[in-house]
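For reference, the chain that follows is the form predicted alone, supplied as C-alpha cells.
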Amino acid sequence: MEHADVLVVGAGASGGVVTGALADAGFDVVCLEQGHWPDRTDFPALRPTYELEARGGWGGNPTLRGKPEDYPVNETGSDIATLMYNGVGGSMVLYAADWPRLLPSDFRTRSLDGVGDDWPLSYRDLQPFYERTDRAFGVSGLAGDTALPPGAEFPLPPLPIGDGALRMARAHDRLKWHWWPAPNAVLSRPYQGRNACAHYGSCMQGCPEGAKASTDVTHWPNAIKAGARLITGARVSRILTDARGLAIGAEYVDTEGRWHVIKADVVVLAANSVGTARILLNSASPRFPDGLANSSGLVGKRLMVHPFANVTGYFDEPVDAGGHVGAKIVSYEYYETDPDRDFVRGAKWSLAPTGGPLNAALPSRAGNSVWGKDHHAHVRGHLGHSLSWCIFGEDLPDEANRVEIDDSLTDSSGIPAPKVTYRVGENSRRLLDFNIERAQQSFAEAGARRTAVESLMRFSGWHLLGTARMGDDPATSVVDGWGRAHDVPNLYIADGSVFVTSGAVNPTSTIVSLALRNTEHLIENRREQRIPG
C-alpha cells in the first residue's frame, strides 16, 4: 500500500504552497486532486465566444458546471451560490487575481467592535508571510498604501490602471477619500519564466498566457521537481484514523471508479471551506461520530462568503479600463467601524472593468437589460464607456449559515454531497446599502451620467471562508493557532477554512500566508509531531 510522510489533499492556492515547502524540506509528500491539469490552450480568451462560455462551462458553480471533476453542492437553502474550480491551480484558475491583505483590524474585531472573534495571530505575526508569498506568486503593486503598516516593496511594479481609473482617483481626491493602486498577482513585467500580462481581458476564464498567478504554474512544476507526487483525478471520501485517533490517510475513487487507500503520517487538507468540512463531516466513525475533528460541533459552522454588490457608472466619454480584469485602484475609505453608522466593520472596493460586446450586450453584473430598437444604443452606452466599484462586504460569522452533508445528494462516485445553507445578515444588508450610496456619490463626483446597482448578488461566492476556525479553545474552535486539529494531532487545515473572521478583502493573499507559515512551523517541530506507529 502505497505511503507517504505527508497527505496533502487538494492542489489549489494552499496545496501548492503547503506541498512545495515540504518537498523542498525533504518531504516524501503526495497530493491528491480529484481534478486534473488544466490545458492552456483550451482557455477561451482567444475566442469570441469567452464572454458567453464564462456563463456555461468556464463559470464558477461547480453544479450549473457539472464538469465530471466536479461535485454538486445543495444549495436551495443559500441566498449566495458558490463558486470554485476543482484542478491542479484549484479556485485560482478562474480568479480576478486580486491581492490584497487583512488589514491589522481584521485580527481583533473582538477587542475593537465587540463583534465576530480575535483571531490568535496578528498581522505583524503574518507579514513576512505576506510578503514572501508576493514574492512567490509574483505580485506587481505599489508598497506605501497608507490603510496598511509600512513593508516591502512589491516585486513588480504596479499594472497600468487607465485613465478611467485615474478618472476615479481624482474623484476621490476631491472628495478626500482613500485610494490606492491595486495589487494583483498578475505580472506587469516577465517574471522567473513567466511572461507579462498580455491585457486578453478574460482572467476569470483562465490565462493562456500565464502571466496570472496561479499553483499550477507558480508551485506545481518545482515541487514535483523536488520530489512531490501529485495524483489527479483522485476525489477522497474520508480521512482514516487508527484507534489511537491518530490520522493514518484516506480513502479515495480515481476516475475509473477504482478505490483505493494511501497510507500517511501526517495529512494536510486544503480543500477550500466547502470541501473540507465536507471530508471531515464524511470521515465520522465510532470515535468520531460527529465527524471528524468536530468535537467543538464547529466543523461546517460559521461559513463566511463576502456579500457582494456591484456599482457600474457610465460615462459619455469613453473611459480606458485597462486590460486585466483585477482591480485597478481599490478604496478602503469605509473600511473600519464607525460607531455613527448602523453597522459595524465595513468594506472594500475594487475598481474593475465591465468586459467586452457581449457582456455589454447581455445582462451584466449591474444595468438592465435592453433589447429591441434600442439594443445599439444600448450596447454604445455600455460598451468602453463603463467602470464598476465591486464592494465586498465583511460577513461576520454566524453558527446557522453553515455546511452540511446532503440527506440524499451525491457525486458522481457516490460520495455524500454537501449541502449549503447560508443567509445574509442584517449588519450586511445594511453595510452594503451604506457603501452603495457611498459609491454613486463617487461615481457622481467623477462625472459619469448615470449609475446601475445590483446588490447581494447570488452567483458570488468565491471567498469560501470559515467552517473550521482557528483558535486556542479546543471547546470554539477546530483547529490551533498552526492549523492543527485539536483532536486529531497529525491532522492540518491549510485553506480558508480557519479564518476565524472573513474581513473585508480577497482572501487568497492570506489563506497561502497562513499557509506557509503553518507548514513552516510543521516542518520546524517534525521531531515532535505524534504519527501513527
Ligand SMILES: Cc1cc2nc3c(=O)[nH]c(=O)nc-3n(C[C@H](O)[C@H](O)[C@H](O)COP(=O)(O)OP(=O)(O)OC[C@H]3O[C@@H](n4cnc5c(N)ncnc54)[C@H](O)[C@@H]3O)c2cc1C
The other form holds:
Amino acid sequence: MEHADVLVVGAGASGGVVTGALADAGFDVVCLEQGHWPDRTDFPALRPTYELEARGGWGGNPTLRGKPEDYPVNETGSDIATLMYNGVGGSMVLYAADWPRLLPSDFRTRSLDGVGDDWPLSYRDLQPFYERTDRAFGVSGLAGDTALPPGAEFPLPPLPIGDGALRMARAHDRLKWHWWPAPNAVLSRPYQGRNACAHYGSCMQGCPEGAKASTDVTHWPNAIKAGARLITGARVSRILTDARGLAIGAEYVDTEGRWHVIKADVVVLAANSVGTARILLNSASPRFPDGLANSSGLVGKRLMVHPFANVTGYFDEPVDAGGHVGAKIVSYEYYETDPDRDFVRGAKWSLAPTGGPLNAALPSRAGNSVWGKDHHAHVRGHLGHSLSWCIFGEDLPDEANRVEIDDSLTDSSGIPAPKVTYRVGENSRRLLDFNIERAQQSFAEAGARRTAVESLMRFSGWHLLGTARMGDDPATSVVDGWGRAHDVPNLYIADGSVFVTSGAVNPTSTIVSLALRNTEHLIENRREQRIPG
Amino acid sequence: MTDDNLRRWLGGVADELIPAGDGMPAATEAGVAGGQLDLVLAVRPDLARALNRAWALAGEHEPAPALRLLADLDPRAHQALLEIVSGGYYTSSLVRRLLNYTGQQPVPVRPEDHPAYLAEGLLDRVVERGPVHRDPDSLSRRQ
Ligand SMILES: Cc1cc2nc3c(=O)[nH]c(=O)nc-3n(C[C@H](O)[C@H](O)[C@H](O)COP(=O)(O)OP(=O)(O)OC[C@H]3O[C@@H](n4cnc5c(N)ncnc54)[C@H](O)[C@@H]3O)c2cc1C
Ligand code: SF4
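Output the form predicted together with this ligand next; the form predicted alone has already been displayed.
Shown next: the complete complex, the earlier chain at its head.
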C-alpha cells in the first residue's frame, strides 16, 4: 500500500504552497487532486466565442459546469452560489488575481468592534509571509498604500491602470477619498521564466500566457522537481483514523472508478472551505460520529463568502479599462468601522473592466439588456464606455451559514455532496447599501452619465472561508493557531476554512501566507509531531 | 435538430431582438440563424436543448408574441434564446469590425516608469491624508 510522510488533499492555492514547502524540506509528499492539469492551449481566451464559453463550460459554478471532476453543491438554500475550479492550480485557474491583504483590524474584530472573534495571530505575524508569497507568486503593485502598515516593495511594478481608472482616481482626489493602484498576482514584466501579461482580458477563464499566478505555474513544477508526487484524477472520499484517533491516510477513487487507500504520517486538507468541510463531515466514524475533528460542532459552520454588490458607471466618453480583469485601483475609504454608521466593519472596492460585446448585450453584472431598435445604442453605450466598482462586503461569522452533507445528492463517484445554507445578514445588507450609495457618488464625481446597481450578485461565491476556524480553545474552534486539528494531532487544514473572520478583501494572498507559515511551523516541529505507529 | 423551419423561426426572433439600425446589420444578416448558430451550439451544446424547447413552445407564434410567451412560460429557454442570438451576433467578425472591437488581441503590457497619477501628484495627496486603517497596536486613524 502506498505510503507518504505527508498526504495533501487538493492541489489548489494552499495545496501547492504546502506541498512545495514540504518537498523542499525533504519530506516525501503525495498530493491527491480530483481534477487534472489545466490545458493552457484549451483556454478560450483566443477564441471569438470566449465570452459565450465563459457563460458555459468555463463558468465558475461547479454544479452548472458539471464536469466529471466537479462535485455538485446543493445551494437552493443559499443567497449566493459557490464558485471554484477543480484541478491543479485550484480556483486560482479562474480567479481574477486581485491580491490584497487583510488589514490589521481584521485580525481583531472582537476587541475593536465587539463582533466576530479575534484571530490567534496578528497582521504583523503574517506580514513576512505576505512579503515572501508576493515574491513566490510574482505580484505587481506599488508599496506605500495607506490602507496597510509600511512594508516591503512588491517584486514587480504596478500594472498600468488605464485612463478609466485614472479618471476615477482623480474623482477620489477631489472627494479626498482613498484610492491606490491595485496589487495583482499578474506579471507586469517577465518573471521567473513566465511571460508578462498580454492583455487578453480573459483571466477568469484561464490565462493562456501563464502571466496570472496560479500554483500550476508558480509552485507545482518546482514541487514535482523536488520530489513531490501529484496524483490527479484522485478524489478523496474520507480521511481514515486509527484506534488512537490519529489520521492514517485517506480513501480515494480514481477516474476509472477504482478505489484506493493511501497511508501517511500526517494529513493536510487543502480542498477549500466547501471541499474540506465536506471531507471532514464525510469522515464520520463511531469514534467521530459528527465528523472528523468536529468535537466543537463547528466543522462546516460559519461559512463566509463576502456578499458582493456591483455598481456600473456609464460615461459618454470612451473609458479604457482593458487588460487584466482584476482590480485596476482599489479604495479602502469605507473599510473600517465608523461609529456614526448603522453597521460595523466595511467593504473593499475594486475598479474592474466590464467585458466585451456579449457582456454589453447581456451584462453578467450590474446593467440591463435592451432589445429591438435601441439595442445598438445600448451596446455602444456600454462597450468601452463603462466601469464597474466591485464592492466586497465583510461577512460576519454566523453559525447558521454552513456547509452540510446533502441527504441525497452525490458526485459522479457516488460520494455524498455538500449542501450550502447561506443568508446575507442584516449588518451586511446595511453595509452594502451604504457602500453602493457611495460608489454612485464616486461615479457621479467622475462624470458618469448614469449608474446601474446590482445590490447582491448571486454568482459571486468566489471566496469560500471559515468552515473550520482557528482558535486557541478546542470548544470554540476546529484547528489551533497553526492549522492543526484540536481533536486529531496529525491532521492539518491549510485552506481558507481556517479563517476566523472574513475581512472584506479577496482572500488568496492571506490563504497562501497562512499556509506557508503553518507548514514551516509543522516542519520546524517535526520531532514533536505525533504520528501513527 | 437545426432544420430549416427552426432556423427560419429563429431568424425572425433574432431580427426582432437585434434589427438593423445605427449602421449595424440585423441579426440574420450577421448569420445568427445560419453559420453563427452552428458555431454557438458547437461551443455551447447546453443551449441546444433550450432552443428546442423554445421552438416547441413558441414556434408557431410571430417573433414578438413568441418572446413574450417564452418569458412567461419558460424563462430559461427565453434566456437561452437571448444567449444564442447575441452570442451568434457578437462573435461575427463583421459585427466586431463595425463595433471597432479589438479585444482579446495580445498587447504587451508596458508598466510606465512614471504613470500619470504620479506625475499629477494624486498619490502624494493620498499619503498626505494619512493612514485609512486602524492599527490595533496604536489605534491610529485619520479623522
Ligand atoms: C472566478 C473566481 C474569481 C476569484 N477571484 C479572486 C481574486 O481576484 N482574488 C483572490 O484573492 N481570490 C479570488 N478567488 C478565490 C481564490 O481562487 C481562492 O481563494 C483560492 O483558490 C482558494 O484556495 P484553496 O487552496 O483554499 O482552494 P482551491 O484553490 O479551490 O483548491 C482546492 C482544490 O482541492 C481539490 N479538491 C476538493 N475536494 C477534493 C477531494 N475530495 N479530493 C481531491 N481533491 C479535492 C479541488 O479540485 C481543488 O483543486 C476567485 C475564485 C474564483 C472561482
Ligand atoms: S489579461 Fe493578462 S493575466 Fe489576464 S488572461 Fe490575459 S495575459 Fe493573462
